[in-house]
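The form predicted alone is given below as one chain in structure tokens.
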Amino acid sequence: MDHDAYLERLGATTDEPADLFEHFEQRSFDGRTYHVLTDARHGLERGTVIVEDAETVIRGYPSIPRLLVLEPGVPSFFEDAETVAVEEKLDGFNVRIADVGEPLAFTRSGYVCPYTTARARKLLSLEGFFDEHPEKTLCAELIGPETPYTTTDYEGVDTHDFRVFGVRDRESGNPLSVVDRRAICETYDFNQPRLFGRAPPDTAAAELVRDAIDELDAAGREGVVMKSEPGDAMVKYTTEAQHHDELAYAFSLPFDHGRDFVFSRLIREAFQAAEFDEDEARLQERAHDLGESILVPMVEAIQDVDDGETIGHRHTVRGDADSIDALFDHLHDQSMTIELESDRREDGQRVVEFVKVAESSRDRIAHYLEGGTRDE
């Protein structure tokens, strides 16, 4: 690979390859070799992908700042834009799409992932929009409650959805504005994150976000990512649903997530909490539900484990035969432990429900459980 040549259409902030160069790992997919940047260096985002053999560079997905507090947050955040449009934020599984001779499915550390590859080939219209993009990437969530990698239920989607939030220049990263990307993907029957509206930035969270907030919380839901129109600065803000779901999944494998994973959620919670709950009363229901979050599902994994159950993330998957190997050949490849549970075929496709075995939480847990003594 021509380092100095990639160096410069990179346009990183260092003069010398080998500061770089060093940082990028060779992966491979189905015979075909590509390179990624493992973390951000040099004012480049992690998993920036180079494919050398289609002489392709597929810059990485930026990293997405977080508000705490609304007021005076998003106007501070957006004092030189004109307009705020707010989008749903989904939970699913973040991918940047992009044709190197095919399409392939980037994860956000530079991955190719077999299954979401196949699952986008199906589902989205690849063809004819890098036929007349082939420039371009297609950012995408696979969401649903039947993936490999999340389990979350949307109205309307009964196993598995893309939906396009992105569509962003394949070399620079540059994206389209909020405007020509909704339209670009309609022109293509992109399905797209709810859009719940525009406003000025002094206005937009009393008139749009704090009511999206409401209404996704009471569903259960993420949150919202906000955008100035053209698309190039970010953040999000969360619901207290969301952050009470990923405390309870968290200490669901107490020994499988780090300090930094649930005082993150915590902080979000204290800070929607001041901003948020206008009485005692509001305070107090808030706090019982996230005690309940943190203790209830590690008690169940605790019993769990004592009565010889497998504790872990359960998924269901569908598709193919070969693209269902394909995945499990890569979730071996990540060292991860798998236990099948149930391997059939419904309606032509093969479905596979299965765990990604908690080995940390299994084995600390069973070790107390038998009397281990813990170093505090």
The other form holds:
2 protein chains.
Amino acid sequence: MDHDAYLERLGATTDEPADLFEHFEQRSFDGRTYHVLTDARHGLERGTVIVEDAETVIRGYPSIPRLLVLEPGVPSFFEDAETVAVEEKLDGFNVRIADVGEPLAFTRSGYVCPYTTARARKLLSLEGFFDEHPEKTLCAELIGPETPYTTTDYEGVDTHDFRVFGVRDRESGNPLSVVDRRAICETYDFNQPRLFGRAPPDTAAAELVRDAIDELDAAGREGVVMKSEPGDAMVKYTTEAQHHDELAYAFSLPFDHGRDFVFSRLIREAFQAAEFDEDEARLQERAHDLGESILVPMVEAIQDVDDGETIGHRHTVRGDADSIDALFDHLHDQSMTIELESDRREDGQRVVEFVKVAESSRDRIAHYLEGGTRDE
Amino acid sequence: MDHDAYLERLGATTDEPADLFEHFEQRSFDGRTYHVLTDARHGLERGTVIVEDAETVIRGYPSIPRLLVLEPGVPSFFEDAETVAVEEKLDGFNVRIADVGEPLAFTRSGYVCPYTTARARKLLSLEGFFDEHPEKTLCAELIGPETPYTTTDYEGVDTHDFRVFGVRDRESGNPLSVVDRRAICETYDFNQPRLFGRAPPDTAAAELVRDAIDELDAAGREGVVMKSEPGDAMVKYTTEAQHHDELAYAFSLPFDHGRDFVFSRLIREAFQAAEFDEDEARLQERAHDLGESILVPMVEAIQDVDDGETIGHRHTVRGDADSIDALFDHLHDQSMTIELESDRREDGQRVVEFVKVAESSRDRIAHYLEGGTRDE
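Provide the structure of the form predicted in complex with another copy of the chain, given the form predicted alone shown above.
And the full complex, kicking off with our chain again.
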């Protein structure tokens, strides 16, 4: 790999190739060698990929900052923007789909996911899109109750589907504007996240975002991403329902999901409560829900371990037999312990239910239940 | 300092003096130079002190492990013990008082606290004790609503007082047995933590500890320390009230008290709920209290910052003018920002109310309230 040439193409903020390339890791998929930046470095996003034989660069998807208060958060964040477009943020698995000789789905951290790749080829008209736009990458969320990564239900999605929330130049990472991206997705019949509307920065929070959040919260959904019309400025904001769901998810396997995970959700809740909760009764209700979302799943996990049950995240996947085999190879490569619960055929597809075993939580809980001590 | 000689006296688990002594830090108090082990190393406790001119070693107070479940925790922890003595664990400031030419109070981390030293000299008959037992160290808790470190109320303690919970050989760290320590404290009129009783390891949890915890919980107190009769094995267990109080304390200043603080308290709650809470209503009540103890203080802190108020921990101290001056010098040396709220004389003593300003929480909260984003 010609480091000097790639350094220039990547536009990294260093002149010393070694400074950057020591943070790349070599991986391979289906006979293709690729190099992945494992952490954000020198102005490049984590998960930036170089596919050597295709001489292709795929920039990582940028980390989207988060607002903790809408007022004055929205006007302050978008002070240079004319309008703010408000779209739904989905709880799914974020991939970049690029054509490197064949279309591949890269995860945020730069792995090729064989299952997501296979499902994208099946469910999205990739051929037509990449014929016209070979230099673009589709930024899409794999959503639905039957995926190997998330299980959140969405109305109208019985098993799994994609939502395309961004179209970017794969090498520069520059996004299409919101209006162009929505148009191009319509052309190729790509489903997209819901657009709640557009408003000037000064009025967007009060006139658009608060209502969107209320509606999404009532439906148990995640939140919104706000974008400047050109798509270059993005910020997110999430619902109470999402905070509680994530805490419940984390504490159902307390020793697998980190301490940082917990703290950041609690902080979000507090700022939202300070901004939204107009009276003490409402605050108390939120506090009670919060407490239940932490304690109840954790007590259930302890009881499950005490009863000798496997604890972990349960998933169902559905697809052709090969892509499901490839998925399990991929999960094993990532050092996951998988327990199969069922493996059957339905309407010509293979359907597998499995558990990603949460070994840390299982082992720590068992240790304490046996009377082991905790040193603090 | 003769490192080889001290290495042998300390009984460290290394033969290389440099391995150990590079972790010592030199400090001074009142013209005395002393050396402090800043982290547990080579079999020695954090806070182990060498006072050079007095040729004195004062071993650090050991970290007490914690049980998360009483059954089978207690019998398993004490399997080699004949009886378990159950004493109250107090929420105060833990010091070791040793005579190094004059009696000094060393904190857990090995600082001399001038205020605690002055109060101990006033409130405890140290001269009589150290005349007879010059080689001992008194392990004591400074408790009460008026201390510079904790503010927990104890019945009968209007301002502050000491409770002696251990008497140890200062150089070896070997403790007196529970019975001898209680006797010697009575001789010198040292107040002690309440002794709930003694029981064999197999029955202690059911017959003694559960009732003690229920009683302490109802009174809003911290918990128990269980000790083998010789005092060499110790383990602690805390109440629901304490977990919630500590969470409320932590989240009243969310960005000053670490993430670890939070996680460990949540874990304790869950194991206690799994063991104690006999029905769903009781679990739900605990969850609601837990949620309130996290969310309400955090929302109040946000509102206080929004209103321009100082946030931090409020303390009152009372004593002679010199020891209070020395206290504030000591707190400033520890890089604390102090705001005085009042400074008056009462019954010949100086009484000062002050706030330890929580700068991290104040600044982070202000940042988010101004619309600053959070990168995760």
